[in-house]
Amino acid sequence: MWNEKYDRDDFLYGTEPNEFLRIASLVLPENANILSLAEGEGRNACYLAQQGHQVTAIDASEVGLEKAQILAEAQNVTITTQLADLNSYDMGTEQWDAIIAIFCHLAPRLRQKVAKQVIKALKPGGFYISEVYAKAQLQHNTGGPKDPDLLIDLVEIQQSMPQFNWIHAEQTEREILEGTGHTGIGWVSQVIAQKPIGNPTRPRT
């Protein structure tokens, strides 16, 4: 399905990152060792990467993580991109600095999942940065899965890391323009959590 969405002469998200990682990443520390989730075309990866970090980008398009190389050349940028399916994918242990996931929309079980190698993955005093469209994105035609088993509220985000610290967590309706894929007013749960430093892995109770 990605492969077919990404087989176009221009760049289906456009090639400015996501506003809110934009503004999100300014949390990060220097020459970040960064992880970013369903990266698609690269242009949230190429951007932190401008920002001086390493970023290693996964998906599950060939055709799209083609696509991000091509774009990293064109901003004179170093990506890392591998193939890779999140039913299977190994995040590692404290590997990383941070984990980038920018409308990253997986089925319940698999989000789950993910959630957990997440914390597992990030160093002591790692972020998680997200933005995904929530539920009630139904009622837009703007972007984002019409599946309502997609679509992702705040609480469940917050549920899913209970032992984070929340810099930034909130439900909200903002206008988004990425290319044509997403254009127009949507809605959105945008969290920035950073992992305690400690014996982060394990629930508080």
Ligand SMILES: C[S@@+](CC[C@H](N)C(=O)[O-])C[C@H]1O[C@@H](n2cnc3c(N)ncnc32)[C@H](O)[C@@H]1O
Second form
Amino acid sequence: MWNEKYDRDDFLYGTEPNEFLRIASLVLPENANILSLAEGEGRNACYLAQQGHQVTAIDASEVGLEKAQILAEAQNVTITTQLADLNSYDMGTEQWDAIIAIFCHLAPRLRQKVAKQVIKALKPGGFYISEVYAKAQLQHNTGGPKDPDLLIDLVEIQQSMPQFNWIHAEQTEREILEGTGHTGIGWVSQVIAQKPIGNPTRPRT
Ligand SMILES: C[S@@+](CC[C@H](N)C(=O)[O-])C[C@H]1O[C@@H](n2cnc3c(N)ncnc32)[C@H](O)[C@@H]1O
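Alongside the form predicted alone that was just displayed, please also present the structure of the form predicted in complex with the ligand.
Let's see the whole complex now, leading with the same chain.
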């Protein structure tokens, strides 16, 4: 499905980064090692690389990732792309300074699995940054999935990473103008969460 959507001359969500990510990424340390989930055509990975970060971008669409590399070349930055399905991708252990997921809309069971991997794969003190459409987005016809199961409310994100520190956690309505894919006022869940320095996978005693 995504290969067909991306098989076009322009970029479905444009070549500018997601506006929330632009601001949220200010929390990142210099030269951060970042994993971008469901990167698509590369706009967010290229922006982070422009800021001096080392970015690995994964997506299940080879067409999207080919365009991501074309965008990186045009912007004179280097990004690593990996064709991978989040159903089977292993993010590793305490490996990343940040993991980002912008409009990464997965089925509920896979979302839970991915959240557990994010908790494990971030270094202590690492950041999880995400913006996704919330369930109330069904009111609008401005982008995002039409299946309510794929829309994600803030409470669910927070419950899936209970030990994290919430630097920013908001469910809000904002204007999103990103290519022809996101075209106006939308309901979103936004988070900037930090993994505690202690080991959050061990129960507290
Ligand atoms: C709405 S697009 C967002 C793309 C990009 N993050 C952006 O904001 O421009 C959703 C992306 O999720 C990817 N995706 C969906 N399911 C996936 C899965 N199981 N594993 C990896 N990528 C997936 C799609 O290929 C698509 O590129």
